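So this first bit is one chain, no partners, the form predicted on its own, shown in structure tokens.
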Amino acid sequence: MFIRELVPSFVKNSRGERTVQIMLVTYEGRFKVSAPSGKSKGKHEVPSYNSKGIDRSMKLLRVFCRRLENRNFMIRKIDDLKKVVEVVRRFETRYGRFGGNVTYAIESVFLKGAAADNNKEFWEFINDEVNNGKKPKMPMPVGNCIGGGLHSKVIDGKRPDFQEFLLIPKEKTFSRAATVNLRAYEYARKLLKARSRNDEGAWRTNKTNEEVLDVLKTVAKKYKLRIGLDIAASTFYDKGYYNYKNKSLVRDKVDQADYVERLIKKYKIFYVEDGMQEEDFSGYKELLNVVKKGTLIVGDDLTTTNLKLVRRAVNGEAINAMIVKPNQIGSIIEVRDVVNFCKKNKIVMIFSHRSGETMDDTLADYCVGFGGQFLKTGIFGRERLIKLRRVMMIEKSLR
């Protein structure tokens, strides 16, 4: 593959900030990866950019790719990706930290042009690799209905405090998944009678998390949906406790574990994520324990998708789900080990959006390919919409 230009540039994501694209060009065309931004952050999550900010980081970038141009690289698999992280490196060893946003959208990129090179689409690239070429199973999508904590501004000083009320549909297609959704979506807009929309195009409310589950109960049982919820508990921990705001009251870490545990029976939840602050592994070991096999207990700020972190969860059976955000750990090459872990290891994989999204659909071909059982993302927004969108494709193009 050879290397004509590599251009960075700076792109808004959907709360209009800045964040790094990269466009690449080949003798095969013009590819482009944008990176997300992520509002709620793991404590373990890599640096989304140099410790000088993205302006330093944009600056390094540029060198960088001036250095690539009129280059040659052979990738014909993803673990051909070290030639170009070595080359990142000791650029990085030089002249300092590009951060996770950067280093995800090199490789994502040169992976896109490689795939091209290959004579293959993006997701297909890499379903050939980790899956063997087996024709791959979609997805279903967990999509974000309502919304609260960081994501969402307070109505009337109030707000839920769990961040995603979610609905996640079983049909045989992806394409009636995300229909389903949809629907749903604006039946919940009725019943909270709600005006606005958060970051996330999720509906902002005031009301409690119970409240807004008995709602969302309403809408699943309408439309034969199950119901999640990603609370984020990390965002509300402080020095040993959970403060809630909307009812201002205080919870310990036993106090939580019954609280959601409580949840998930009256409610019949069937996906949890972060349901305990981000280093208690006891207490998502607690929470698997008791809901067993008919939850998904799921790590996000837990695993970060970093192997070491998922290898503990995984052996302190902490958790049967993760969530996977390429850019969290900013290597490729490390979301495929995490992939491959989970894969040997029974363990669910929900590949998720960020709450600062861009217009850019990689993220569906990484589900599809990896072999992701689920796709987070929003149900409403052109940065989320546009993600479904690209799985759609993938299944027709595969009847």
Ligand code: 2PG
Contents of the next structure:
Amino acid sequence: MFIRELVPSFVKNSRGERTVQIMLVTYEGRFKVSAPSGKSKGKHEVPSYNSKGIDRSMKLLRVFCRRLENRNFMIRKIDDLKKVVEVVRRFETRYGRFGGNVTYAIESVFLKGAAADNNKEFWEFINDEVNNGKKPKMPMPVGNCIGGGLHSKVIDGKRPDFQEFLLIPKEKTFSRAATVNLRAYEYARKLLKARSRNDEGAWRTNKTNEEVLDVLKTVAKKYKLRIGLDIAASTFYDKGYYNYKNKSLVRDKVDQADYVERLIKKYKIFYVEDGMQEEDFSGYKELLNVVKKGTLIVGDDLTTTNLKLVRRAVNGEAINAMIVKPNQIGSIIEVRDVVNFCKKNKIVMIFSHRSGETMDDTLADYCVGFGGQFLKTGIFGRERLIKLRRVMMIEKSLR
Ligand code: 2PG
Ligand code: MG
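Could I have the structure of this protein in the form predicted in complex with this ligand, to go alongside the form predicted on its own above?
What follows is the whole complex; the chain from before opens it.
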């Protein structure tokens, strides 16, 4: 693959913040990847940018991109991406680090270009099984319907303490599932009398966790959906205590686990992400032990797509599912290692957007290509719909 041009630029994400986009021009065409940005980030994620900020990252990236122009990279399979990683690492040791958002964009745009160079769809290029004649299974969407926590501004001083109230269809096709979620989302708006959306397009409300769950239960029943939660517990945890504001209450570790278990039972919750703070492996273990296999106990801030932490969580029986966010670790080669480990250990994978998203659908290809069982995004909003539509297109092309 001959690099004719490699052009970095700033684009705005859905929150209006600047993020990095890279355009690669080869003889096969032009390819673009832009990095998403998190707000409720895990403590163990790699830094998103250089320690001096995004402008410093961009300065370095401009130099790096210029150096790579007119060079040739032989990338026949995902492993060959290591050739690019080597060049990145060498540059970083001499000139300073880019940050995970930037390395994510570099590796992804090279893979995208390489897929075309090999006459393959992106998802197909990174999928090992399709090369053995197997059709990939489409994921199911996990859709953020109602929001609270860090992603939502308060209404009259209030918001739910949990970050995300999710709807999870179980349908034959992804297209049908995404459509059902959209209808259910509109119905939820009616019941909530919601008037505005949060960072991820989920409905804002001043209701408590339980009041929202009551609404969600009605919605889920009508549309035959499963209920999920991203509690994002670390965002309201401090020195041993979970500080609830709506209603005002402090819970210690034991109370927190009890509370989450009670909610799981009462609302038949299928999916619980980050129910305990991000370093409490034993707390997750306790949850998993209680729900056994009935509910997905999902690590996000706990695992941060980092193989070391994923190993610890899986070997310690703390999770049966995990969030995969490529920019948490900043390297697709490492994402691939995490994916292989999950497959081997039968850990359910949920490929996830970030709260600050761009008009980029690469995540959909990663999800299908790496065999994720779920794709977590907002249900509405152009940055979310573009990813859902990409899975629909892949699904259609395989029919
Ligand atoms: C999460 C994500 C996405 P953020 O906590 O799962 O919903 O949030 O991108 O802000 O880390
Ligand atoms: Mg999360």
